[in-house]
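One chain follows as structure tokens, the form predicted on its own.
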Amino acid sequence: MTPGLLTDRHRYWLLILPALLVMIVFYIWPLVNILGISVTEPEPGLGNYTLLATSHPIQTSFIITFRVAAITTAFCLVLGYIVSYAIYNASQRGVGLMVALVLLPFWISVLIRSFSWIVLLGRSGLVNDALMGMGLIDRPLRLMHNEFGVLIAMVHVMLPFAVLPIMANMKGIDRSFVNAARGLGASEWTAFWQVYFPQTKPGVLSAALLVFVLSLGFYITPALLGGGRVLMISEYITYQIQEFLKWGTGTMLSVTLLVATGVVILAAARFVNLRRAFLERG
């Protein structure tokens, strides 16, 4: 077929074919293999999946994973909203600097950022040294190798993912609505809560979903700051495959985490319009 005889439909498929092949080879096919291993190793059947109901360590790891992801999401939403609101109300000169500070962490490796928290929160870290130097504590506090340290570091890493959707949503909000409410006699808090905040819900919801889903599969930061004592499911999978060579259990947990993430997204879709939440910026 000569190029002149190509229809729009043919051009469309030719355009997306490379991306489609990449998705099939590097994403769909590995997932199919992971699913296959989960029901064939060490023996065919659903024996690995019965561990979800019988294995206490696996259940505990899932509970820790969802708890850390939920708390991280909550803190990121509160802090992200405050930062976004500050940027929204900053002067034009200050907006550029503040946005650059939000984007700066993306140019630094997550590994480096996590190690920096070890320097700060360790027994001989800057925080403990400062507290002991001021005479507030007699011995170093245990600020890492527990959920507290993991949460601090995860909130720091995930915060930009909350700020950007909320900030983009706020950018499209017309300030005249709040000014009209204030002109009609509403207090500053009433104008914010009843007029401004409802318009930011799409940004808040998209930020919550983005941070929560990313937190479910986070590995580096919990592994470093948790020190093996806060075993989130991604680290548990690594142990099963690399240390114990239990490929069946590791792939089963991977499939379960994937399904759980899909369930979270589907559950969110029942209450909010995800297309509107992610795409609407005004």
The other form holds:
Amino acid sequence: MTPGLLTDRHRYWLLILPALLVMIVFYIWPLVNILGISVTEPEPGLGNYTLLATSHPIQTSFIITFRVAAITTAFCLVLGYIVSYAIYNASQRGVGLMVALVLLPFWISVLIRSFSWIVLLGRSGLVNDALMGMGLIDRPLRLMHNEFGVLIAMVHVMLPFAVLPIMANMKGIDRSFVNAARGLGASEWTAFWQVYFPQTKPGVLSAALLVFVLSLGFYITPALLGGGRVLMISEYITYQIQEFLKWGTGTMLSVTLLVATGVVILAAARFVNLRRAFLERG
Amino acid sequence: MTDTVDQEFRADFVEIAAHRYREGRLSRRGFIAALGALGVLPMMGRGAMAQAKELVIVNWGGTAADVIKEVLGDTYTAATGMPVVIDGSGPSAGKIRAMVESGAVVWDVCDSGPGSAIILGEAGMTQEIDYSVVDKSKVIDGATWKYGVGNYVYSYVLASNPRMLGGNVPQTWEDVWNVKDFPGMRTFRKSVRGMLESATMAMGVAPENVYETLGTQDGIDAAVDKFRQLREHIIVWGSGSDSQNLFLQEEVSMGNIWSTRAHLLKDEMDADSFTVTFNGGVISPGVWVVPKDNPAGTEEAMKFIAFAQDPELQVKWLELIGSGPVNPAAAALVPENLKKWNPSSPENLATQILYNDEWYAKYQISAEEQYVDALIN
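Starting from the form predicted on its own above, please write out the structure of the form predicted together with the partner chain.
Then the entire complex follows, led off by the chain already shown.
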């Protein structure tokens, strides 16, 4: 076969092939197996999936997962929006430096960042020590080993994921619309709310989607800072497989989480142009 | 640190693979492949070159491996001339079984647990203990089996930080559930092992009746409900080092932890900020098992086990890593300052109950489910 026989189309497929094979062998195939185990263990059928309707701990864990992800997303959006706005609108200088600071956390692993929060938030951690030293409190606050601690650390980890899409979006907005609105007599607030904000909506929505979806699958931070009581689904899956050796339940939960995440993305697709959000960012 | 974590992680996955193999859900080839993928197989094969002119003792690695080498291995070699090799790769039931079935046994004496010892013995994977060589009277009651014999003990104990409690130290599990007089967070294991027992005692059940009470669904429900009541005051520990950290960082004022971790904590914390009571503790033995067709031969393995019954060596073991002597005669030899920390001293034995493997085989999985539910809601 000579190269001449290959059309361009074929050649592009050949380029994709290695990556595709890796995906199939190391991702798709195991995933199919997972799906298989979830309907065959301990006996063939949908028995594992009925647990979703009957098992109290599983339902609670899903509720915790979605609640933590939702709250994290809300905080990340507010904080991320403010940061992005400050970078592109409030200050003209130091944009590069500020963007670099946003990206800085990516250099450090999530594990280390979560451990740092343990040092800060512990009963005799820096925050409690400082507050006690200043006489503001007379006994340590419970800042971690609960949902509060998990949320603090998750917002910290997820914040860059909110800032980046919003920032990319703001970068493309022409200030002259706001100036025009101001020139036509709109107050600063009206100009922001009616002219600027609507233009940033795509960025906000893709940030929300990104943060929410990533938060759903979070493992390390809740496991370290939750004190065992903020049991999100990914930790519960580990629990099922490692502690109880219940592969059927564990894989069923994995499939359910995957489907739930898919549903979130599909639902979001009604509001966000996914192609634009993920492929043409910046 | 990383090394231990990795070791545990692997051990755990091998367990899982072995479990699936046992259940027949993983083919033999799949099992070997899984071990290979995890990098465990080379470790298992390491001793394959071993000549019969040495004795391979297998435990779970870490400090304990060094201690076995120093306390048992070197002394045994000095006494008998037989070289001893310590393999710290973790003799899980699955690995022992895979080794025996593949016909390439390279291990002589393995550190296992009562549950695994019984299962392995019944599956024909291990040898009967020769009680004409190994002395039954040198093992505490309840720690001898047909296919295994106790080698050391450890306990689930009530540890507390008197300084955080203003000197008011909890003496019973009822005290631990009394949050009014004993403030602060408590820590319990992320699994029911050794935990439901304390909740049951906190309900006022006498120690000797604990497993009887837990033998009914009502009993389990009641014990789990105790955790539901206490959960706002609970931080859960996953690994032994978690439990140690929670005390070191003064996150908790009391909790139910392993006596071996307590042994480390007593050296790491001020004398007035850490103490334990074995009152209401749950004591659990480690168990020597000998794989079928071990390279050094039955006789040599039994000789080693008998040698390790020496009370002085067992006391040495306690001093170094905190695991208690299984030989009752050792208690008298324990230095005065360590007596209080020895899980198998007569006074500590008197207040503890023996971990009941049969109960766990029967009820653990369903109880775990309820336990998680109680903690997270």
